[in-house]
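The chain below stands alone and is given in structure tokens; this is the form predicted on its own.
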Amino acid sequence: MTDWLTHLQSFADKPAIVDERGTFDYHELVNQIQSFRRHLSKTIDAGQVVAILSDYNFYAVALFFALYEKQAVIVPIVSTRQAEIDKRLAVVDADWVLELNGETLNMTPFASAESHSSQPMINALRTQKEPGLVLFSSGSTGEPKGMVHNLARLVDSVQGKKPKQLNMLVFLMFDHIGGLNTLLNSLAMGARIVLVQARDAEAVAKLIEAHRIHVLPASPTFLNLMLMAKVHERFDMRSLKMITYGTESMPESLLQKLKKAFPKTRLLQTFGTSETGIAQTTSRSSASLEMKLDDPRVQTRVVDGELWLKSDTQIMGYLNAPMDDFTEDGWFRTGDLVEVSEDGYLRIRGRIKEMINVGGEKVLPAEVESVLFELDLIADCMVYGAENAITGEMVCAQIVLAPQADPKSVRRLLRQHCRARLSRFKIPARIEFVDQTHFGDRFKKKRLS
């Protein structure tokens, strides 16, 4: 039994994972990992590329770690779109596709047109006899990139955590670096992990109430959906000790609304990328967007306002894209624009790719969204850029109104409010009232262009 399994076994009969089938303790988790490992030993060799078509559940987690023990290269795929699945299987040059029907494991060999020799990073993992992990970017700005991690490094990075009596909710998906980070850290601490089956505000609130959840990790978009649904008024969520938020920019006025809705809950901004992993952070306060990356495994640098990172857990490389975002000496250019305070705190202003150029003046959507969120008549909003014949681009906004709000009066009030709070070029030139803003499966806003 490896050090990781020995560590999990040390928590014995403590509850480990709660899913729709019930509660499983750490002893049952280790037994299931070993059972899958014995089953896999008949067909899967170390270094083979194995896709898991599943979202989180007890058996999927056990299968993940059984493959880790087999030193396989694991590719979690949550998508149900067959064309997307096939494309990802081809990119990774998969050897096997595994699907779970309850606890029954279905194994299908996958025939790829490429040979293993075409994937030098996969071969490097084989040579090193270490497990790998391939995650895909969201593809919000182009073709999804297949990123190769050394999985042993990710697991090693959570070793040494002090045991804690925590009820953790895993919200982010099985194929998301943030979701896997929550899983690994929770297991390393011997926490009780509650897995989400339906990612909607009401379902999550019910889980928080039923299982006395202490920590909720989510995106600003999803947290605002919870506010819109008023779940904090309809469910007992007093157990929440901490809400962590990341994956996209948080408008400052939305943070203040969350602090008002959850006054006794600590709000912590997290930061990480699929390329470099998730860093340990410290927020100046629950009401502040300023944070420090105080992780000994992560180096930071700010170049022309852009945050650069170098970490012990960064990717080996991309399978289907050049390493353009990395410097020759290994720094990852995150694409995030930041401000740095005199005492070393960072504040993320927005993404370079989302910047709107209005006649040479630069506008970041998060700043405008924060001003819009100040109005109680606005339940949700998304700011984006659109072509303009005179200025090149103009600022546009999609607005979701609060119940009973009148569009005409809101439009007038909104323009008055923006004129008082924003420079003229930042004021939305086009306003569209919608039932819902656009966001992806990972609850990150998908800005129009």
Second form
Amino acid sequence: MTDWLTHLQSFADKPAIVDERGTFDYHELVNQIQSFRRHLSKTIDAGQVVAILSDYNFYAVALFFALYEKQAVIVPIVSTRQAEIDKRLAVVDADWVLELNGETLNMTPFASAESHSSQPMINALRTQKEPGLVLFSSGSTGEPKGMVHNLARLVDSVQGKKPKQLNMLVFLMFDHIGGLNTLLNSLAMGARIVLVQARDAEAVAKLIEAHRIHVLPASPTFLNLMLMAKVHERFDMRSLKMITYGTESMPESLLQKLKKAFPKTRLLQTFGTSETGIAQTTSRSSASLEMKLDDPRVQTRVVDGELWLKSDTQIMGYLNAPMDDFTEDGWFRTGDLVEVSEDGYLRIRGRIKEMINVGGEKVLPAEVESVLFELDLIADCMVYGAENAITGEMVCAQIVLAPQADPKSVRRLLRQHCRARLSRFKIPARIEFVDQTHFGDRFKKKRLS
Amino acid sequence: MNKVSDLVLEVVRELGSDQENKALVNADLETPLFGRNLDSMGIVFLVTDLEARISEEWDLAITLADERAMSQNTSPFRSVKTLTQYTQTLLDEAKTSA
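Let's compare: the form predicted on its own is above, so bring in the form predicted in complex with the partner chain.
Zooming out: every chain and molecule, the one shown earlier first.
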């Protein structure tokens, strides 16, 4: 038994995981991990590449840690689209595909089960006898990139946490760096983890009320969906001690709206990338977008306004992409533009890729979105750039109107409001009214371009 | 002139009142636009507003500011009149192809 499993065992009959089947305690979790591990022992060797096709549930968590114990290279695939599954299996050159149906495990050899992957990073893990994890980028641009993590390092990074009586909502799971980080941290603290089945504002609010959730990790897009559905007025969310937000820029005024809707809840910005893992952060205050990365395992630099990171938990490399975003000495260029305050706090301004160039002047969507969110007539918005023959690019906005708003008058009101708050080139020229802004299945806005 | 010029004038006047430009508030067909009363950003706002209004009124999607507009011998953005004429041309094309 590894230290990790012994640690989980020590929480004994404390509740560990709640899913649609019910509540499982830590003892049951460890037993299930052991049971899967024995089952896998006959067929799966250390260093083999094993894909897990499953939803988010107790058995999937147990299987994940059984494979960790087996020192396999785990490829979690949550997608149900066959073409996407096939593409990912091919990228990782999987040895096995494991499918979970309840607690029943189906194992199918994928490649020729005899031959091991010849991928150098996977070979390295096998030689070091360490488990691996392959995560895929969300693929907002181009092919999803397969990133190889040393899973032992990720697990080690959460060890030594003080036990805490916390009810955590786990929104994303081990197919996503943020979800994995929440899962690992929660287990390391002996917390009670509530897995989300239906990922909509209503369902999440019900879970928060029913399970007296203390910590909700979510994206700004999802948090705004909660505000739009007014769930904070309809459900009892007083148990919420902390909301953590990350994965995309938080518009300043949306943060203020959240602060108003959840006055007793601390709001904390999280920061991380699939490439480097999640860093420990502290926000200056709940109403502030300024944060510090105070993590001994993470070094930071700001180069030409861009945040660079180097961490103990960064990826070994990509399976299907060059290391373009890493410097030769191992710094990861995050693509995030930041402002640094005199006392060392960072404020994320937006993604370099999302910068809009209006006749030579630079605009970042989050700043404009923040000004738009100040208007009560606007329930949601997304700002992006589009080509324009006169100025090269122009600022465009998709707007979801609040129920009582009339689009005809809003266009003018919105411009007037922006004129008072923004330089002229930042004011949205094209304004489009939509029923819903576009976001991916991880509730991260997909900006048009 | 016709409905197109009315719409162009309405959008020009509205922009004039937003930008507190008297010449645009009192615009007629001869009112000069680009270079005199509007800079490039002003033209961008005028054109996107006009496109939006055309889409609302007639359910037609046209692009007034593109390479073609920029390469016309007479700039469509020179005056209310040239903008009206260019808009009319694009609308006629959009209707025939629709």
